[in-house]
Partner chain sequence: MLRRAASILAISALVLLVAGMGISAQADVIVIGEIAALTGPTAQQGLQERNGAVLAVEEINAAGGVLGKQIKLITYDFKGQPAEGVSVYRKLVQQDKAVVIVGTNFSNVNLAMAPVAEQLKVPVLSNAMEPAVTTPEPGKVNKYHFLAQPSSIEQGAIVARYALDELKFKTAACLVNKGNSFATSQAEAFRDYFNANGGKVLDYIEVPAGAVDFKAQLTKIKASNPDCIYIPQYAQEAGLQVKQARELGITAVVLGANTLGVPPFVEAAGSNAIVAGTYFINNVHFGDPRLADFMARYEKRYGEPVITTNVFFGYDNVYIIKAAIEKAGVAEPEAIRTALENTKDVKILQGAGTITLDPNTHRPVDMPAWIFKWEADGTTVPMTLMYP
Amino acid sequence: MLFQQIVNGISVGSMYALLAVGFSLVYNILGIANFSHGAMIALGAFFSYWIARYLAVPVPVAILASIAFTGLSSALVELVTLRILRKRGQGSLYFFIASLTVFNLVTAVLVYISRGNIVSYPRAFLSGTFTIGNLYIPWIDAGMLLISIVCLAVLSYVMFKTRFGLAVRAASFSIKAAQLMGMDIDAIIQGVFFVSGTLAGVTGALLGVKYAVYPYIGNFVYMALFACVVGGLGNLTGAVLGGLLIGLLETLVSAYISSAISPALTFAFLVVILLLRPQGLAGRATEEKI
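Please write out the structure of this chain alone, matching the form predicted together with its partner chain.
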């Protein structure tokens, strides 16, 4: 049973990890918690569902289309909120509020359109389960783990091997210095929102396949935030570790302590981390930027 619980935990955790990485990317460069990430999760879930249902295309195609769509939506959100606030010299609190507003607005619109219904995909995708000994592994969970690994590999290639990735990492350290290198900071920030939007989109779509599609699915963004804090805000590896850890913690607490209390214990864990290691589990004390 313990191994089965670990499988369950890793499957949940791999999604948190993917969400946390997208969340962390924006945090890194701008130092703000971007809650419009939650809106992109929900849009990813709904768009891939709508495309699969109404255009009757295969689910993987629908997911890909919806990823592109959430990436663009996220870039658009950057353009109409953050860009304007930044040009006006408004502080990050304004952006935090704007991003929360986008999140709530999109959720409200989806509640309205879906009339709050929970829906599932018309055609089965990655349904069923395979077994390894006593372990029951749903295909969707295995698929999610695989897809998160692929996404993380692609992301780390982009971040560490491309010109765009170099610019993102440079700008994450200092926007001003990045500008002095001739980096187009508006384009870079928009690119980061695009990438983070695609990550939210793929997770949202997969969560929709795994569970169901419902307007409050964007609330998974809070798990992304927790994972980032646990792993160390602004640390991509930490975000992945934090996601896996929270997924496992949640599952094991539900299994061996009490599932009704599991959200409370997850919060308690977060508080303990914040008190004992404010820089997160994987984080180093931040370096002076000089």
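Alternative state: the form predicted on its own, after the form predicted together with its partner chain:
Chain only, nothing else included.
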């Protein structure tokens, strides 16, 4: 039973890890908590659902289309809101308010369009279970874990083996120094938002498949924030670790204590981390970037 819950926790935690990495990417380069990430999660869930239902395409195709849509949407948010604030030299508080406003605006629009209803995909995707010894593993959980591993591997390649990744790492160290070296900071930041949006899109779609599609599914962005704080803000490896730990904690508490108390214990765990190790478990303190 314990191993069964650990497998479930790792599966859910892998989704939190993807969200946290996308959240951490933006923080790493701009030093802001980008809550428009939650809007991309919700758009990813709804867009893939709409395509699967109304265009009658296979769910994997709908998810791929949703990933592209949320990536472009995230880049658009950066272009029409955050970039304008950045060009005007506004402080971090204004970025936070703007991103939170985008999140609430998209959520409100989705509530209106869906009339607050909870819906499920029109056809099964990765349904059923398979067994390994005494473990019964849902295909959707295995699929979520595998997809998250692939996404993280691709992201790792992009960040450490491409010119774009080198530019992102340079800009995250010092935007001013990167500008002095002739880098196009606007293009780098927009690329980061695009990558962040694609990670939010795939996670939103998969969470919609596992649970359901509803307007407030974007609230999973708070799990991304918690994972980043637990692992260490600005640390991508720490974001993955934080996501897995929170997924395990949430699953084990729900299984052995109560699902009602699970959020409270997650908050308590976060408070303990902040008190005992404010730089996160990865052990790397971050500096304000702007």
